[in-house]
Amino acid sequence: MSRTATSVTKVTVLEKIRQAVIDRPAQIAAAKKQGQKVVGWLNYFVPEELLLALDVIPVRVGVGGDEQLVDIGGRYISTKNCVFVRAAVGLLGEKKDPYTPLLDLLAVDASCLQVFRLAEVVKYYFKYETLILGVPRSFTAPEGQAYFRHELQDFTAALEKFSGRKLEQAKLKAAIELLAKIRESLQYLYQYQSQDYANLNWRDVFEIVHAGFYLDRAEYLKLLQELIAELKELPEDKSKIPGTEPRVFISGSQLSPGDVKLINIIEDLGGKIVGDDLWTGLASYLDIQIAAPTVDALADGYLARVPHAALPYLNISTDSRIKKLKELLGRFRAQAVIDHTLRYCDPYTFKAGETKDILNNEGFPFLEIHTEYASSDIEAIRTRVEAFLELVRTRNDVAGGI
């Protein structure tokens, strides 16, 4: 739910979407009933389209901010790992979540390799049933699309004697159009939250793309799509007073469902979230092309767009996270980065550096953080956020606002 009244013009979808993330474990339960099977998946590069095709029901774990999970899973694997796949591992081997106990399989990409150390530990002591799709790390050399393209038809195979199906070129293509239509409506969506006078806010926007995790796909865009339409219809909220807020943009590592204690001191200070580049926010839905419905256009697809920045990239001047990066700045008139950053996740943390750099020679003030699920940093990082959003305030000030 929302920290705040989304506005004065009650959005009704918005309650449709939340309760149809209620109802759906128990959908997912009744499917299962009926012999269906359903393949939980980690990170960035797992193409839904193939389990989508293959009538599987994909479901994407994960939860934050729950300091007791990270414990649990600390047991299981070394504390220097990042507090999210602490967490992931604590939630798989308690069960405690609705999805977690309907899971027949966990398919985890090899982005982050953390999360790569996630599936054999969950396979060791938990008996999950596990399958692992290899990402290379020369990401834009030929050698490296080459290699996915084989290790995506070795996932492919497995998956089709997990689910007794064949893949189907029609099921293929069908699923490729579902998901593009869903990218679609939630950049959409992001566009709108920006405006001046939305009916959403940010965590609104964040909220529904975190729906997305669960609910039936198909049902899941015909939900965006009756609330764009709903959207469009309603008078633009009036009680808003634009340029009064800081614009804030937030990058880095990832916030995934239950994570709220920086969204939550952002807005509290009186921040407006206006946008991020998270993998597990909007990174995901962009620029994924498919050219074709074959299993070789679906891994080139994947390959060629923004990287996962665990991903090493060495070229910063034509480093296209940064360049997306920028654009998404631009699009969404932020006035301000902050760069959120899990403690013991190395990549993110390796690049915020030069992140800031780059940022700051563009004009952009840049805060970091790095944080955990505990509690016992909140009053610290509020510290910094008011300062960082009290030096946007002046610029804004002097600058005569936007």
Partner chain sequence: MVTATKVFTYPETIKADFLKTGGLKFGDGTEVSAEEIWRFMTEEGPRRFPHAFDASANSIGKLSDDVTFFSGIKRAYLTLTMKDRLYKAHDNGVPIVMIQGGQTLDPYYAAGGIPLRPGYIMQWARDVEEGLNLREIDNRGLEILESGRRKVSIEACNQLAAHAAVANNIVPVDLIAPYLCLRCSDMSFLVETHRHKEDQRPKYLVDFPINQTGKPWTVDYLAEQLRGLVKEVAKLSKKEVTDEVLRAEIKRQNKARKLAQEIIELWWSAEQPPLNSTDFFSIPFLANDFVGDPQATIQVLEETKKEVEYRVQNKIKGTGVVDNAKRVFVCGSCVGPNSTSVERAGAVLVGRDDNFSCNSVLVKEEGDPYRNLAEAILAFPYEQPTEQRAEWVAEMVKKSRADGVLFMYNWGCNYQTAVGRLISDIVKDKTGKPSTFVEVGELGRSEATEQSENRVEAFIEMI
Second form
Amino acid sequence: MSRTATSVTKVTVLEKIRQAVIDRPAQIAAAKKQGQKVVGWLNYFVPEELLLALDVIPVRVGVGGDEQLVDIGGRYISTKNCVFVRAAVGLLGEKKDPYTPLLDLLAVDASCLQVFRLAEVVKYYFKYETLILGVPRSFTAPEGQAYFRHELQDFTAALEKFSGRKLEQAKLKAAIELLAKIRESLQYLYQYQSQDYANLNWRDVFEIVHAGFYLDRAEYLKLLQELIAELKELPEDKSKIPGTEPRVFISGSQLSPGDVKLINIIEDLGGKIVGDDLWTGLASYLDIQIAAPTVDALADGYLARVPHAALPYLNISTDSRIKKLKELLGRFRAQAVIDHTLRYCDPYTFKAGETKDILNNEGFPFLEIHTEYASSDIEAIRTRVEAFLELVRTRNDVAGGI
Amino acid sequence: MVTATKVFTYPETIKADFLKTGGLKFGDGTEVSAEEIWRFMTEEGPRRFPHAFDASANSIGKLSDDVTFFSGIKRAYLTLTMKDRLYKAHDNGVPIVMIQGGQTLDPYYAAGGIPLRPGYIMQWARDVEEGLNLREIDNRGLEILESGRRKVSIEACNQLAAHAAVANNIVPVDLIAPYLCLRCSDMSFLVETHRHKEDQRPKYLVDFPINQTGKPWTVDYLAEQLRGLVKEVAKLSKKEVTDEVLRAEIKRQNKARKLAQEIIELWWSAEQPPLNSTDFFSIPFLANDFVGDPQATIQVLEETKKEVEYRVQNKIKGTGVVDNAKRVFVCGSCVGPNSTSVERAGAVLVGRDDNFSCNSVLVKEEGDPYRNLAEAILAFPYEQPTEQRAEWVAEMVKKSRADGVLFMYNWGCNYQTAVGRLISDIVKDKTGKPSTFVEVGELGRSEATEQSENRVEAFIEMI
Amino acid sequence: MSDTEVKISGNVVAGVDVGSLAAKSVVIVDGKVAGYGLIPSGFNSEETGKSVLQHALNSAGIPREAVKYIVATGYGRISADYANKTVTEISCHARGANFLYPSVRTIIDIGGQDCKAIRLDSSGNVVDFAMNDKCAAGTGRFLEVMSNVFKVKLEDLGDLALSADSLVPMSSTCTVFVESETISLIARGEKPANIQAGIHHAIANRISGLFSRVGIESDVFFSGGVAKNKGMRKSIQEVLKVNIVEPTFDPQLTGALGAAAIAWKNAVREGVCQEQQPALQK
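Output the structure of the form predicted in complex with the partner chain; the preceding block shows the form predicted on its own.
Below is the entire complex, every chain and molecule, led by the chain shown above.
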């Protein structure tokens, strides 16, 4: 099988980022010796701004694609939970990866409630210290917003106690600025990869996003800026002929680091991925506007962005998640959508049908891929993706159709 | 047709005593005599709802065999006539509201609505057409469930059927407005599915702020959400809902909650179970769901308490319970074992964490009723973080002198199964009692349920 | 089916469909079906493909060398060095159904390992499709399991279901559930025909779930091996509330026929075959 993991032109900063990821666990271990604390976090609403301002090291926890971790996790949580949740329990229980042994605290917000259960389970069985951040399901109601401000204040107080530091406004301001620049850079890279003749493809950018789960955030920003400077200097990659590959957008819940089954299949079959709205991809970095260096402003900013699908929204015509999805399809010139959901991930699975209806009406073919980490369905997924790409090729007359 | 259907009948020998117990008074001012109840349960009921009187099948919704427990007959009457009352109320402009199990019902009734949990909505939906036997209503139920699965997903839990019944206008529901308890992660998504491809009816969600202990702002949040809920219901009922109205409703429902607590304590205190599992497990339902009419239901609870007191004093055992029955406590999500098969296997059901929870907390009667309700809801033991909930379950297991814990959950339930092992381990640790897990795949059917019954029976044999 | 007059023109193409349970091949000469083959799938899908192609050629009386273009489809398409091109069975079923019945807009295909709902346009292009998830409920394999439980031949299951006098409600969630439910129902003395009717209904329910995603439009065509099961046809018509067109050609060959039709189109486009005047496409 061919892999298009790296682009044709050697982008040197991409190699530097990869090396930095390899070096990162040792770096964190050294920082811990100097007394710094490490907070692993899960879900969608934990503001890294707070962690950085309190000088703790944030690590975004969770890997995908590892069936063995799923089996281990399933012994503690249930086989009716999605594989990401089961694998995360397995990961946190096994502690065989480079990061989990370094964690001093696990911070979890309650957007996805299965992840909240995960926190309960690992606290009991593996003795993690955990901190829960409540998230309002009535997130557009004023009382929901007030609740979230209180929750984040409480969360901050707990983090202050944990870190032994007081939150300083200047530090919070600096952290807000740093993360805003990271988000801006990542959005630039997403836009860049979707262009013809780009020297990076979506997969590279997705990998770069995941590097940001672990790297020192200031160092990460430097690397992103260096990378952008390099890309601006590099000659266009004229080895690719535009218009020969169907342009596919991946929508849905999440693909965590290591979950490459679907990505490999799409690329092997000649599809070009041009964007995503995954919460392990672009979605986490979109539209966070923090108006002031205060905890309340953080709360407001996080709550107002594109909602996680686990937060119910009862009026489809004003659902900003769907609106954002349509906007991204246009921005990345997508021709079709592959919707990825994990088995037992109810919020995304239940919404797949209506999302399909809406996007079909907008003229986008839509393929639902509902899967787990096991390799047993690779051939079945290949057939679906292959037939879908045949459909897109025929429909858009990409390279003559079938 | 199902072959050789045995029809369940109430023996004429009890009629005279039953008639002495008097009739029932309803919330809309109407009354029904004991004579009329008897007529319904022996003539009209069997004709209109043959499935309920099928004595040959070991069905889950079977009428209790304990015919001298007269409150049980009245309860069955309320259940079978629920449909008629709901249609009548709806025609008179009373909004019917879809909710979920395990929550308080005070705001809905105070605001002039009738709240129905998914189980009652499905009962109504299956009984729209009358004269059906067990197999026919099962097929009706399955057809509704499958239409929901087609629209949403096969991974949704059983509750989906009730949503499909509403979406397809099989029953007239005016508002979808449940609380989001900590019990269920599907409910919010299922409410959301009504936003697409169906008649738009009002929807409202009352959020449940998790990890609520020691956080006064969760009360503020929930109280405000409850205010919003009352407004939504009142918009439809056109009723003015003052704080006084809500306080009065809280008082009325506290009475039901207290009665349920007292009956449960009485039952637990008895040497021999004074009611069988079917009758005993119906008590928290009565006190929390009201079969669409709190007034009549509270009357039944009062009469139940008297009958149970009498039986405890006179050491009378509920029909169907064997001597020295093994005592099983039920834990988990919105599903319980088949009482009849549990008793046939030599056991009796002594408690259930799910719907014993919402009756275990009384709402304060003085002061801001919204805050009082919010405080009570946030104190429901079933809705606490899992370790706290498990501690409470362990206490209940001890109090009910259970011999074992049965953790049951519905197909598709992600959220209760996630902590099934955690609860079992803690309960085992605190009480030393064994436990087992049963996934129920039959999804609300009443026939061909041997699969989960076999597992329950094997567990009972083990203990 | 075959027309000896047109065989000699040399415009021969073939479609080969190697599925999980059976391999099928159709030979087209000058745009018309000239022969076909149907054999059980062996372990080696390359060999199976070649073998079924030979069967089809033999039935048409055409030598292997005469074949100008081959399209392979089905699970076996990944090892089909004999083919000029591989196309998924989804596109092939659409083309095959369109070749036979141009008015077909919806296809139900139940194969050995999966089932599919396909929507197509008037040219036989796929507009939308859905396939069942990894679970076996709703597939040919599942019916095979049931025929073992009932000790009835697979092809007789449908007739058994048709003779039911009532329908036992069954889970549609999981094959394992259904299998154990079935065993307890048999133990209770339930009529096998009624259980079978319940099972067929459960499978139809699973399949109808796919159509909620892609929609359904007349005419509806039922392809694949299970299409020969009359009980299944009836259950699907009841659950989906649609009429299914009566097949005039073995529905199990639809994929292979579509592959041959695509082969013909490509052969003409690439100039290895010439379209006859007037066009002979049915």
